[in-house]
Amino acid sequence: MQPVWFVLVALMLTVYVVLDGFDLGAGIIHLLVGKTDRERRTVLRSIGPVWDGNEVWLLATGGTLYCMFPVLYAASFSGFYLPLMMVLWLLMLRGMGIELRGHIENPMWHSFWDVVFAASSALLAIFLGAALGNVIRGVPLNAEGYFFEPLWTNFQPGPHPGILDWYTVLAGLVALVALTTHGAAYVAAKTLETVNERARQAGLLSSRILILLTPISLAATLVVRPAMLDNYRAHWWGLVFPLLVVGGLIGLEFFWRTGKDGMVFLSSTTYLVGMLGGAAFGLFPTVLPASTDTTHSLTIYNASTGEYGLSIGLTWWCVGMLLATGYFTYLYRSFQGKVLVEDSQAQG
């Protein structure tokens, strides 16, 4: 059960990636795009009923790590601590930066939210990626699965690193890139006129960014974490998620330059799919590695609950996986189509 159970989880946070990463992206670009009232509430506008739901898919993988997981998610909240509190932080400043926008009629309290919106939003997409990075790399664990990181040291990867090191730097500022393609997107998917028209400029200069940043991000892991190839020659159809990757990075240059909004979504979900999944393939069955020593690694073995506890779980899962993909496609298709301005102007 424990295999299953690591592609579920994998799978759910790859879902909440792909849905949260828009909205965090079209918060990156709400200030670039955005550059009167009107094309401000346009952007919020167009994640408007959706952007508090996709952070479900967040709760959710931490809940099911708490039930399946347990070891895991006691060293890594325990570890993580630091971190976790900023995320926590910056969760609720985005949420306030929307909600209470719109209170009170007047430039400098519209101007102060939108600038908490955007900044919390790219650092957001910088510190999930950097987490990503820390579980890479690995972490110090000791041998009763505990650990301690300050935030930085020498920015050296090496047995006893900190949070930020120059590797998870690096993991943060391609995050911060690809969800800003992904955001500009799904915003020139969902608007119109100039909104549309600066949203497929930002887009594509992040994406030729991203072009660039991903091979760079990719050797820099074979650096810091050769075994993450083992997989990959012991079973070469994970080399599915590499030809994802390249696949995404393609579609993203051919379709902005062709104008297919839509088809650049789908392409900067590819590209998400198959680096987070090649990330889960490389790691498997590992879900914590050890800095110190690879004996002390948490694995989908080691840090699991019992038997019954999974089984049990399956079936509970599944039952609010249906729920969760019902009212999502539910409130997807109730939200269909291009946000008009003239719309925006009327909501207040």
The other form holds:
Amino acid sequence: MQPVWFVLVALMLTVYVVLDGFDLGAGIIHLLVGKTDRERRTVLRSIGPVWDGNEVWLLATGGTLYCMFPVLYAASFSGFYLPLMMVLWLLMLRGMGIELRGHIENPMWHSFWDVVFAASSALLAIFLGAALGNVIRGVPLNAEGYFFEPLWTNFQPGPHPGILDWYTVLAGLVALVALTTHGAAYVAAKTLETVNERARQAGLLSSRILILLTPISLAATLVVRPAMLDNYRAHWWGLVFPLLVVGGLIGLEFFWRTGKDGMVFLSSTTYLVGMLGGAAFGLFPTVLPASTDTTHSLTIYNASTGEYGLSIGLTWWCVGMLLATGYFTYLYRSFQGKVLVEDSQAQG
Amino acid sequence: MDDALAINRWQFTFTITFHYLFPQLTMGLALLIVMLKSLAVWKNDDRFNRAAQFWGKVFGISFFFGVITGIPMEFQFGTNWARFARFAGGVIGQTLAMEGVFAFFLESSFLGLFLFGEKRLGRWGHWLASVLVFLGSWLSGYFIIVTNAWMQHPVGYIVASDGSVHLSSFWALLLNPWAIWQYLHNMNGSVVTASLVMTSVGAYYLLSREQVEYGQMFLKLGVITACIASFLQAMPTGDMQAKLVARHQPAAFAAMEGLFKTEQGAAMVIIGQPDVENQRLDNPIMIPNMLSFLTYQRWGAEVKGLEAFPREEWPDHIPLLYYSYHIMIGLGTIFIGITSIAVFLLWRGWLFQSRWMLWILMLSFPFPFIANTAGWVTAEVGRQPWLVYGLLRTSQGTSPLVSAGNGLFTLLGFMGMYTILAILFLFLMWREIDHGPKALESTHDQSQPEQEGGKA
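The form predicted together with its partner chain is what I need now, so please give it after the form predicted alone.
Below, the chain from earlier opens the complete complex, with every other chain and molecule after it.
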């Protein structure tokens, strides 16, 4: 039962990154592609009806993780205390940037929330990447299964690292560039004219940086955590994940140049699925490795709840996910097509 | 009290109290919006649609503030209460995850469609969207109440070998009798808040002689709903809830009532100040035998006082518990009185001219928020010193490695952030009410652009 839940939680997290990833990315490039008020409103409207639902995937993933692996939830949430609180504040500020901007017609009010939206989106992308970097690198778990990490120590990934060291900062950068690309692809696909053109330019540039950064980050991962290769050596089919990453990168380079925005988005999605799937595949069955003593590592077996909870959960989870997929399909179909914004302000 | 423990308690108290100001408005409003949409369809009158749109905007803003202040709640079980999260996750993880999967997806998907898809969805489609938003928000409330009810009255669990609890019966958890009454009491309280806010806005429009037509509509719907809900809040929901507390948490019950000595034919205290050191109540005004009768339906029945319980079972803030309970009951009684008079005036056709009553109704809006908050303080302080009643003490629930200094840093951060949120909320709310539904009439025909940005 535990492996099933490992796969399902990893799947939910991937859906979260793919969905909320594009609206975070839209935020990162918000100030770059939108210079006038009308252009910025175009960016906001491209994510307006869906960003909130996308973010719900984070809550649903967190809830499911807590339900099935309470030991992992308790250890990681208390261990990452400060960065998580900062993520919370950033999530709040970002939501305010999106939702409150349109309430008042005043250029100062608009620029203030535009900057808040862009800055919080970029910082969130970095934090999310750094968080994943922490999970791969390992944390100083004690015998009771708890740890506490300060924000930084000496920036070295030793047995007593901080949240930020050179490896996790690198992971944060990769996330920033990857989501910039992903968001640019989404904005390009949803818009016309200048916004579309600027999104393509930004996307092409960030794709190329991503092509440079990805091999560096993978090499760094093998330095920091050589054990990530064990599962790949044992099961050849795991190679599908690196292949997805490579395929996604090739697709990005190719389709940006041919100007097929929809295919670019598909490529960046493929890249994200490959990266996250590859990390999950390499970690399994560990969910939080200990940097101190490997016997303290949390695995799906010592971090999960009882058998009854796991199996009854699967029943309602399937029903709930079927419903949620239905809502999302309907929602996205309702708001499909390019975003059109009038010059005159017609927001109520 | 240990520093870190105190700070963790303060942070949770502060963040949840602030958070709950918003859902208690939106859950009740969701019901009132369904009523307005149904009236619009039934009477084929577009003014009800306009009214629903206006309250939809108020709902949208409040919902947004509820969401962003709600996210920290799901995080804090893990960040600040890791030992509790680990202990209880096998049970309450179920309901918290179900809230995300069943309620949040439903709400977030259909709120956008409700707020911006009126033309696209058509008359019945838009009505259905309002019903689904209502369903989502009330479902969300249910999962949270089930979680809290389990902490008040644990059921459906077994203790595993590592000392944590595992779920043993899914349906026992979901149908916990405590949860059923707590849910009805809580949701009905939310209806009291929303309907009194609607009444208050209606009274404001009439008193300022603006948008009179809508003011009358809001007053009528608000006052009738508030009156029914105020009665239901006392009987049967409040009454049943109190009986459950008396049976399962007798020490909390005694403290709530300010009853230090065990008595036969115990009196009900209306007012008075508890003196915990000397175990007595100063300046009491009471109704003789009433408490025994309300609790056990016999005038002479014995009600256990605090003296019957060992000190370590006493709630740790007795005066706070006593006052919050009495504030809740007192305000609830006042709501019954005011709304009954208002409904009488409405029935006689005098309400819209009774300026004194309109003033009272207009000024009434903060009090249901206070009453509901006091109710939650009663429930949560009453549960102390237990985090999970009878199973886990609050002091055993904190995160072992999060220091008081780190906790204070984030508590101060939340205080700063929420101060800004509060100012923004009041400012935006004031603007919406000032514009009112009338402003929607003029812009309605040009309508919304095809794709709308901000949802709130």
